[in-house]
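Shown here is one chain on its own, the form predicted alone, set out as structure tokens.
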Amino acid sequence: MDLREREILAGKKHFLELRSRALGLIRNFFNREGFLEVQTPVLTTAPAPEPHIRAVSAGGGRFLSTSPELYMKRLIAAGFDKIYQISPAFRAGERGRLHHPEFTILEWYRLGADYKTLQDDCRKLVQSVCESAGPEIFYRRGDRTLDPYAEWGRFTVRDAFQKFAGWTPGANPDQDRFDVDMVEKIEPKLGFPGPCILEDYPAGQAALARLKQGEPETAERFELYWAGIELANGFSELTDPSEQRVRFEAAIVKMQAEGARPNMPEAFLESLEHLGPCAGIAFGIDRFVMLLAGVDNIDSVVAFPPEMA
């Protein structure tokens, strides 16, 4: 270890202490709410086929987990009703101010719930952690003050695009146009001063989400934003194994066209035969701690960014 590395690591002590405290508070919250903490495999033979996510090969036909989602839903199908997990996740090609190829993810699942229940969970979780995390919390983003207790904003995707981008996406909008406008025109407007819910995504933007009853062009999916940063992605789960297989097959065709060779997650599809109505969500720990710490890059709140690993 050279002097420069020692200085970098020593400079992170404050942020890593905050991270540790936040993780403890998150666990306390879910334990109080009656959730069971679980641990699922990091190595898997079949991550969920999603064209925008690339799994990291671990050799021998296995991959590093992109998310514990499929395993956790198999637990719900087996009779568990409220579970959560804090675990590493891995995605190839992700590197930036808000992205690492290895990151820490919080996921929780509720039997008999929908995406509206998860939205309420998010509010209670964020406010509970912020209330107890200590005086080190910096509620600022640039020159703007943040307030987790302010009224939380809420937009449907349709309304947000109409208001900020000037057009209305249908069930399957042009992917490039949707992504660019989301990043450049929508996200920067969300989550000031309090967090914001962006809900009711186009059906084509939700590979594992249930469609809204009576609105087949809309999926029961939402994302949580704070200070223009996506913190969480949750939805009412699709529990129809036939429909889920059709969606996976379409995703696999797209991925194969781009050179990937994903496997069909057969064990997960079999479990859907026993999965009742439920909802689940993924929440980014690194980004949340970054906001609590008042810094602009998740490199600051992890001990070893990719270049130092």
Second form
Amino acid sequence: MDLREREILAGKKHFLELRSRALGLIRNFFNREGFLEVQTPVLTTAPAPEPHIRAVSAGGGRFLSTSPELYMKRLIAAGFDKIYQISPAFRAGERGRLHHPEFTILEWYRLGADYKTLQDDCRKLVQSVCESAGPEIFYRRGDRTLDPYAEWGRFTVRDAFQKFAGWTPGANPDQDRFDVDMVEKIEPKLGFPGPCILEDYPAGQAALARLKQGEPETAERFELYWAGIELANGFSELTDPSEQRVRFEAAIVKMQAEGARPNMPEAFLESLEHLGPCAGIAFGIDRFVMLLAGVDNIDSVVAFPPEMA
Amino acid sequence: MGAVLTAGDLRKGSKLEIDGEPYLVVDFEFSKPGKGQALYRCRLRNMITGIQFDRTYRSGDKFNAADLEEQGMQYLYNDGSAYHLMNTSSYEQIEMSAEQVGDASNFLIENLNVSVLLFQGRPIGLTLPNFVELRIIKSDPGIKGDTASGSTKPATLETGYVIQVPLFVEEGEVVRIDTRTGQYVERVKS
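Taking the form predicted alone as the starting point, write out the structure of the form predicted together with the partner chain.
After this comes the whole thing, all chains and molecules, with the earlier chain placed first.
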């Protein structure tokens, strides 16, 4: 083995121990709350068609999972009421300080609950892991201190845009303007010192979420931010199969225009016929451990980043 | 015209052309908000003016790579209005302004071989060798036993620039200087 690789890995020992401890604490938390840990296929025929997520092709008409979301909902549709999973997920072309094309995702789903319940779960989960992760975790971000027990921030997407970007997005805001302002003006302000909930997204920004009762321009979707970093994305699930098919069809048209060949997730759409009201969330393990470790690059808390894989 | 780059090709250190001027990517971050599109946040430095600014690009955005070339040149003379240099491979002569030469003029001496950065064939910057040897034309003798002043004294180089040298270095001697730090390295026996 190359000497440099041995040095790099030895230098990460402390962070990998923290990672292992955090994973154990996350499992303890969900087991204690009565969730069932499940595993679903990583090799899949039809990842959810979403315009800005490119699946990695595995050949033979199969793809590597971009998220376990659709399988999780198929289990909920079959009557499983509280499930969670920690699994690898793959997204082509994503590489940066906070992105790897292969990363670790935590998802949990609750039957009969909505996105507000998931927000409570987030607070309990983050505080419970931080409390037990060990005294050496130091929440730091540059010269700012992070505190999981400080009062959590809360903004609706519209209020956050009004306050930090000076305009109010409607149901279908211009995607470029929305994304650029989100990245430049809003995200850097969220989650100091406590985490922050950004909720109630424009309907057009939530392909698999339920719309708010009596507010069809708003989706019951939220994101969890801490230290300006997006940690989780959750929503009250859309359970209407025909509405979901229409949204997938629109997404597929967009993706085909960019040269992708996504399949329609038929088995998932069928399962929606039996899906009761539920809510689910995806939570980034690598970023969470990164924040616990007080570092600013997920490379530090992943044994083999993409270039070493 | 340089090669075409897309935003996805950008890295720290990429050099691209914007509005006819060369820019260096000094900071780069891949970003992807929520379910949104991939964005590439760059801090760019104008390689001529040094002015920096931030800009966010989308995956479809395209650029021309800046047409840049390093060329070995020999410094000939300064006629009071411009620095004259000669391309050591084509023997062609070029002129550079004091602004383009910048701080390199502190250590620039006739016949020195330097590297000139050309943008679309026009000189925009000059890089000295890491070490140069220059004669001291003026320095007061060091006072024996004087350690209070950190054991250095000012010395004027043949270029007119003043550096700090150890007390034992005398007028008329040649010294080696690290051009990256501007510091005295050692005395050179002439």
